[in-house]
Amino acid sequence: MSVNRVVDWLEERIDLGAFRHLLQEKVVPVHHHTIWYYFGGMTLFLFVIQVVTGILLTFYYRPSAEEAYESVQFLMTEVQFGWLVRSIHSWSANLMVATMMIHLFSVYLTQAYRKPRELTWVTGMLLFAIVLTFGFSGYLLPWNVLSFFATKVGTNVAGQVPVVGHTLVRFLRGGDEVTGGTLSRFYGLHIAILPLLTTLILGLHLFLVQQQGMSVPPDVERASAQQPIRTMPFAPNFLLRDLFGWFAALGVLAALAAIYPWELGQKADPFASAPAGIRPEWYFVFMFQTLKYIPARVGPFDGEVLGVMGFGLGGLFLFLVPFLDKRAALGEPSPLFRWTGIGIILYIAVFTALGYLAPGPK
């Protein structure tokens, strides 16, 4: 059956006119920052890989302290290509966080959050928070030594939140300690609640992007008064370039999964002492390292509490930046916000490097 006959068959039952009009009329601006557009699609592609490989893993995974480690071990040693599926799932999660961070900060530095795209930025920040929660909850599921103690440290940090810290820790752990109940709770969060939230917010985010079109940096927008902005058709020009980025990401992912398969390590023993140099996943290391440098007491205040509050305020700043940057709403450059964003990027990079070069105890 030819493609045209399939399309004709569908059009008799579904109105494809709006979709066809979208493909024919949608254009993408071409300027010196166009390359950053591709990281949004690459993040979406990696998320799809996460969904597919995650579904395959659930066929074998058993979410209990007694069977979780053994089920992953069976998957990696007995199931054909099970080790590869798990490696792809783990590596794609890390690559997705990386591409999403690049996408987020490229949007920030080009002021693409300015009016009328405030809600697009807000939904993007919500998706970023959900992705980090995906990483945190999924890290515990193999129930190995590193994931167990990293989760213990991470939930301890949550306990430093003023007023609600103790309640938050008990909610996350399902009790006072990290146990099999914590594992079951994180599993439910990871495969049910977070995917539902992601689907809803991602749908809204993509709808807003489609409604508002691709943003252009303020300098390009100002220059358009003298010379119209160049554009290219979304289909096939931009779409083919986007597909090339997806294949490049798939190639990197396949190479990492095959050459550096994700290790399982040793089964967690809740009664053992924490191994030396324990740390969370790389995208949380800068926070972990910062808390190690803060003194136990800063005047009358607890050092960790101040650190956690600082990170909370930093996240709130990023969440509200479209409403704080008044100059961006007028299409004017905002040096203060621009250099703040550059400072945040440098801070994350430096403290992440320090976390791997000097991981000693607090």
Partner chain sequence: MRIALRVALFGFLMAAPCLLLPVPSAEAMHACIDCHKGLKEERLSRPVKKIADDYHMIRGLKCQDCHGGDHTAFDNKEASHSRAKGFLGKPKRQDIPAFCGKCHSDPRYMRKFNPKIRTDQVKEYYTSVHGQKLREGDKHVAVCISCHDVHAIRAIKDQAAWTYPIQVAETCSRCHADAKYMKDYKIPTDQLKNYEKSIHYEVLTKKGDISAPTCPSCHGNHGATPPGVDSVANVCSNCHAAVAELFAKSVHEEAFSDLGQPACVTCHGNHEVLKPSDELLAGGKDTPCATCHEENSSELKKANEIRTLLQDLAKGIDRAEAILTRAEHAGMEVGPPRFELIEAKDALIKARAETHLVKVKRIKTLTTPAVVIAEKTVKKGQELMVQLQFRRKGLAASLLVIAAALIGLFFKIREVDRRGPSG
Contents of the next structure:
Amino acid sequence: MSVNRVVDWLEERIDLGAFRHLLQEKVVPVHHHTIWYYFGGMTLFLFVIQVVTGILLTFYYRPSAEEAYESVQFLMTEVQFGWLVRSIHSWSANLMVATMMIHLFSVYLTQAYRKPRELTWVTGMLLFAIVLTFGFSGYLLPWNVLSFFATKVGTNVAGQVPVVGHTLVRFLRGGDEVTGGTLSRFYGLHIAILPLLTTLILGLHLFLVQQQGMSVPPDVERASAQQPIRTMPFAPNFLLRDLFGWFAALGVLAALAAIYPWELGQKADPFASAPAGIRPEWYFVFMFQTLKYIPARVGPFDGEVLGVMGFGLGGLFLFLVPFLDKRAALGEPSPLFRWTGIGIILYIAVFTALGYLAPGPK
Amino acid sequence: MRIALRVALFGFLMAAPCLLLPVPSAEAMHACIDCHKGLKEERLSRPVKKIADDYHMIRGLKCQDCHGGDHTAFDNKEASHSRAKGFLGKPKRQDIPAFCGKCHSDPRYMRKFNPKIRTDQVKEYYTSVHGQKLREGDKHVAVCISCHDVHAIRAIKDQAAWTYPIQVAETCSRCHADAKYMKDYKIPTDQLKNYEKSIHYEVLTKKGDISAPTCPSCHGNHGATPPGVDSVANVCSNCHAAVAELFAKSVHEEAFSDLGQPACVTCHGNHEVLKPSDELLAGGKDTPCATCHEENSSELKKANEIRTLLQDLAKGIDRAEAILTRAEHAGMEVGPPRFELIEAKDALIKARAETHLVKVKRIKTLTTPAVVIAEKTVKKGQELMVQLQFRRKGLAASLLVIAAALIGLFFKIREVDRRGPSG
Amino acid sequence: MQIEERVDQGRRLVNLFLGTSLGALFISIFYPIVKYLSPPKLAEPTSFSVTIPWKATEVKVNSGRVFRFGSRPGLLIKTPAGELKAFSAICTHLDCTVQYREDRQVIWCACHNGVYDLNGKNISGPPPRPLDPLQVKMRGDQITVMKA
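Now that we've seen the form predicted on its own, could you pull up the form predicted in complex with its partner chain?
In what comes next, the whole complex appears, and the chain from above leads the way.
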């Protein structure tokens, strides 16, 4: 009623036709892979939570080596619900990386990247890289021992990049060492540069999704060659289901934040020696673990350099997959790429597990 | 062009005498140095090399101010080293204190450089074991240059000086830790080794606190001598005033002097003064208490009681500290309980000092309330941890609301789906 | 006809329930946010600065009081000359809390009889270093103490 009046008021002034059309016409295919369609929206929802809680955190956070830890401590102890906001920001970040990985690999395995959705895939991969950078830069901001040393190790890995490695490390750290200067730098990256990039690329990503509609997996397409595939309207049927998932996620976040509040840890001391058991955030663990296993020298090459280059090539492969996979573009099965994808997932799963289960060096 | 040439020519004419003439002997000090540094015999060239670091040189003294002679007799060895003109040369070892004392014992002379400086070092030196033995004709003992170096005599405030607090122990040990050198004196040579284990050494070298005691703090410097049995307590009390006062009032004071035992060091050791632990009071066989008191005596039981009081408080504080640290790292506000715990920590330190009076009652009045504080803090820490894990009320409420929304959505979805695509 | 009415009623009921629960959900989201944004009791972390809970006029000449500076003690003194000064109240010897001795007009540590002068300099007993000074700032009658 009142909603209708607002819509009418708006319609008299702006043409809402396109929007209305989009809402009415958008349909979601229904088949046994429909479940995967929810993960993109879930990632988007968690991202919105990140934006909201992130903005809230800037009210009390101070980006300097002298004050960062104290300001987070203040936020968690003196500010009402400060602990909740911070815990949700941290937990939501981790859940977001997880849903994003599920989204990425489900799209990969259902070959939704094939023509004409190459650009959607490429923008998605860019978003994935941005989210990982978000995670990496945000981890340092509380300036505690764990985050300090994880950053030290993490930026060190960048130094293994051939030719530009040294310059890259200096650029990332804002000097030769991880210092308060690195903190300010990561802060700028985390709250200004990355959000801007995300807004642009995410806008493009969503625009492409709306333009092209949902992709149907090739095997589903082939199976129902004759009949049209069953669909459901996006609004309200799919949207309500989305909402269901989002609220459930909200409940999970609240529970995680209250039962497992994100710890503050001990204030970083750049001159102390690294404590035992330094490990990056879980989504970097598989790379961290791999680098541990590579011998110091492989033939004429430096082991770490090879490892870093390997990951670079792996990332590039994923990035370019729609252009490499010619068979999928033609709608044919392409087992090679399918098994490569499964291989990558297994690799990440196994090495992440090893990172947590394998005994560390004594 | 022409002007430039003229200027250049003028400059050359002005500079020519400087280039052509040899440097005149105006700088007399250089006269000694210039000649000596070229000498082949190391004995004669070494002094002028070392003198560059010498504090006397910095304050404007020259070679002749100590050694005499005629510094204006340039290039004339006979005249410059003429005894008639007051040349002293190298003093004999037993003459060294007087040689330095020429200036250092003369207040009127020394006042020109530093109005507050002491001038009694030589007098004091002859009260020391070193000085007495030197008088007896022993040339092995330390004289001024043994500790102050020669020709590179640095001010005590110079970190490279052999007499800088951090260097002193090393300086003394050059003789005192050399078993061969000390053979005839029949005194131990393990002082440095023991001192290096002490809390004093740790504070001095690791914490860089140069007010921490090193050899001369207890033995004196110029008047170096072992402190006598009855003066030990006085020596220690210079820094440890409060415990010395307590000890002086204790039953031990009289007992120790009756037995001819020195205070302080009997329990704490002399060079190897370890950081005292509550174990020192254990009352067992290996503790200092047991050297005088018999096993199962009431005194040892008392010591045991005191130790238990102290250790219980210490453990309580440790437990409180541990749980507060855990809560703090988890992101809870621990400022107020930490602040309250300080009182318990103060009480522990006071109670430890109070052991020198050996009155169980007095220690109890300190530890009993402190233990209560520590226990309260532990409880507060536990409460914080509970609060942390169970911010549940709010969570339960919000989960309830979310569940309601989910149920509502579920029915809405069912209803919307039933309407079918046509709806 | 009847069936449709029942369906309509059911629909209305679902909408009502959903609307109410969504409303409650939004309140339970906005409540913490509003609380979060409302200014906390302390304007900033006490490890940077702390406003002392008593007024300048309440501090007598030739007296001293211990206050809480973060989780550590600070000592505010008013010298016989009437000057307000603040120091970390942690003795540099073994971390006891120091106090002001009105009779001797010095800062004194009861644990080992350490004595500091009114500038915080160690003058006798075991303390190896002066007390860490703190900055005293006045805003009207309010005393704020900050890290120096």
